[in-house]
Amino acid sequence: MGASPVWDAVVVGGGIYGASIAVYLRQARGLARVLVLERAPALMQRASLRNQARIHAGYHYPRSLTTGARSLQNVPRFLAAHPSALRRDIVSVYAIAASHSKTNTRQFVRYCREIGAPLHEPRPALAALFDPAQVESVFEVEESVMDLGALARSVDAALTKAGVEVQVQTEVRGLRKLASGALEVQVEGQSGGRGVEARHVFNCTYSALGRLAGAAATAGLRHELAELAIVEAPPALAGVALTVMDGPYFSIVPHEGGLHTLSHVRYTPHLSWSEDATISPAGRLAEYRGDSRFERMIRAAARFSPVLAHTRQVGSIFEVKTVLQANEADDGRPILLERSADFPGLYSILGGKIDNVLDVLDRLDAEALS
């Protein structure tokens, strides 16, 4: 890049958070020169792609009123930004376990009423998916599922339209302060190492947040090495996203190619650890050789929905999931947005699900950028 001018903002990480923030900085904040750096060969390849692709409408968080309400409020905004990502062929169903649930039917109904999330009596064919001895109630809900490939294409189009420059296969190695007051992002790419100078840097690297953020921002983070099973569900689940909660807790959600993804609160996490500068989440993921827990997942899930016993595993996705330790008890998913004291102009950002990126943009409205 040679002696190029200073960038107004460099965004590190090309997932949904990094891309959305870059578009926001150009369109809403009027920054002229915005650059996204991504180490993978393309954007949206890691956590943004490897997840159960629901557009959360609040139902998932009955023990966190704030997270649920914000999720529901963000749905129309998210769909307005990425209308092509919506799958219109999916029906979503939630069931409350009859025992050992942290939320009973009465509490769930009251919670949904408080946040304004509609609940409907399920169609008979959907109610019949469950063992009535194991679930105390079943609801058809208004929650959508995304086409993640279409979402990635929508993100690419938004970046192009906004005039954001993107550089992939570019690894960020470090950060240093310059005498001018700007920051230099030290990167390694196909053409070798160089420094990229910026007035503001947005660290949107999810599990790798600590590489730039330092101990202050990451002290409250917890990582999980998680398995998402890719399965061929029985015909009765074609076009159905099914969740049982809220102690026993699993979801089976339509995926690409007519398949589903399956997760279970007990068996999806294989390992967990608190943030530690000596442990690379990406390195731990690359080295992990654990066996799939699909058989345990499906046995547990089939207790509640017997038809799931006929589910066949196709494969598994392993990824690192990063959350704030403070919300492990209530399963809330607030965002982290922290401005560094050591590097003025550096923002560290973490969100627990795709669609609460809109909460980040709302928070950034209050930040002075120039």
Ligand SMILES: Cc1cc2nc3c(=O)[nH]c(=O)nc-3n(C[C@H](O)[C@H](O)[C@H](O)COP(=O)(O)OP(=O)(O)OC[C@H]3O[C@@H](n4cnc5c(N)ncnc54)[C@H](O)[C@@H]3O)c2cc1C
Contents of the next structure:
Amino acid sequence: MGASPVWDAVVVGGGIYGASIAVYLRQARGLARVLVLERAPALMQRASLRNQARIHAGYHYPRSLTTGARSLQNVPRFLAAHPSALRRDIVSVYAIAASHSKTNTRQFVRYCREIGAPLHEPRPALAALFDPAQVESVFEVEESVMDLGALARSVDAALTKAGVEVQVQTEVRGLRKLASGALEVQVEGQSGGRGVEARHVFNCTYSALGRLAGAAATAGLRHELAELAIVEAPPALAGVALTVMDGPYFSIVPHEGGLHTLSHVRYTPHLSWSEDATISPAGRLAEYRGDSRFERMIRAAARFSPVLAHTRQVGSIFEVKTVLQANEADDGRPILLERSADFPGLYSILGGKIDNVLDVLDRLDAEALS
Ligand SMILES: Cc1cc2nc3c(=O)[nH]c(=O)nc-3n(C[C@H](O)[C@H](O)[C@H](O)COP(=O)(O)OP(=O)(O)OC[C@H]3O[C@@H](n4cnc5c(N)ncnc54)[C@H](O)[C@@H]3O)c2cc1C
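For the form predicted together with the ligand instead of the form predicted alone, what are the coordinates?
Below: every chain and molecule of the assembly, starting with the one above.
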């Protein structure tokens, strides 16, 4: 970077949010000098890689009409930005549990109609995956799955094309207000510590959001240490994503290499805690030694879909999932975009799912980034 003059924007965190915002700042807002700082050895290695890869099309949020409707609207925009990330070989199936579900078939059908999400009669082979005594209804839906490796490559290409500078293995440790009105971003990299001056700073560090000064709304964050089991599913599940709604149930979604990820609302979160400045989510994840809950997940899932009893675990992914506490009841996934009162020019940004980044960009359109 050399003896750098002031950056127009420094984006902290190189996941899908930080990378997309950096591209937006260059291309849509015309900022000349935009820098992404990422502490990992490469971009897109954390939550943006370690997730269930669903391109949400609304079906998952029957208790939050806004999240559902926005998801559906974002799908074509997301795919226009990252067409290579779409897996075209996937069929998605949603079933409504017969007991204890927070939604029933009538409500789910009405909700999908309201947001404009199509529901189809399932092919017999797909309907046959479920125990009819355990589910009220089964639908084939129009929801896609991402190739997360291809998404990471698409993001890299977009950053290069936009002329965004990227520095990996560079951790941001703090911020300081300068007399000039600019911010000093304090970084620790391979060559030691230094300060980087910026007019705008975008904190896109997801679970680490509250660790940078100046983000008041992070008090409302909740973190979960989540397990996704990586499994070899029986052949009947090849290219098929199954989700049972709406409560303590499971989903199994195609992953890379012919494998699937399995998650269960009850067993996937091993720990959960409210934002607390004394707890580092990354530290908690690194230290965690809990056993896999695959056996419990698959036993619960096989009650609904008996064929799943023949699923074999090949590993697990653990990652911290961060959501806004305010949405625990409706399971909605709105965004957090907060302009700091203490540090002019600092924005804190968080989205509960990948496509929500488009909502952030829409909101940023209204911000004067002079
Ligand atoms: C288990 C699980 C399943 C999920 N399933 C889905 C799904 O199916 N579909 C969906 O749309 N969403 C899903 N999500 C949510 C989705 O993954 C996240 O909303 C999204 O990836 C957040 O992107 P991000 O860029 O904010 O975070 P990240 O990708 O985590 O990026 C943040 C980056 O900031 C870096 N960083 C942190 N602190 C610092 C620092 N001090 N200095 C420099 N860099 C720093 C990190 O290393 C990281 O690279 C899931 C999440 C989890 C955990």
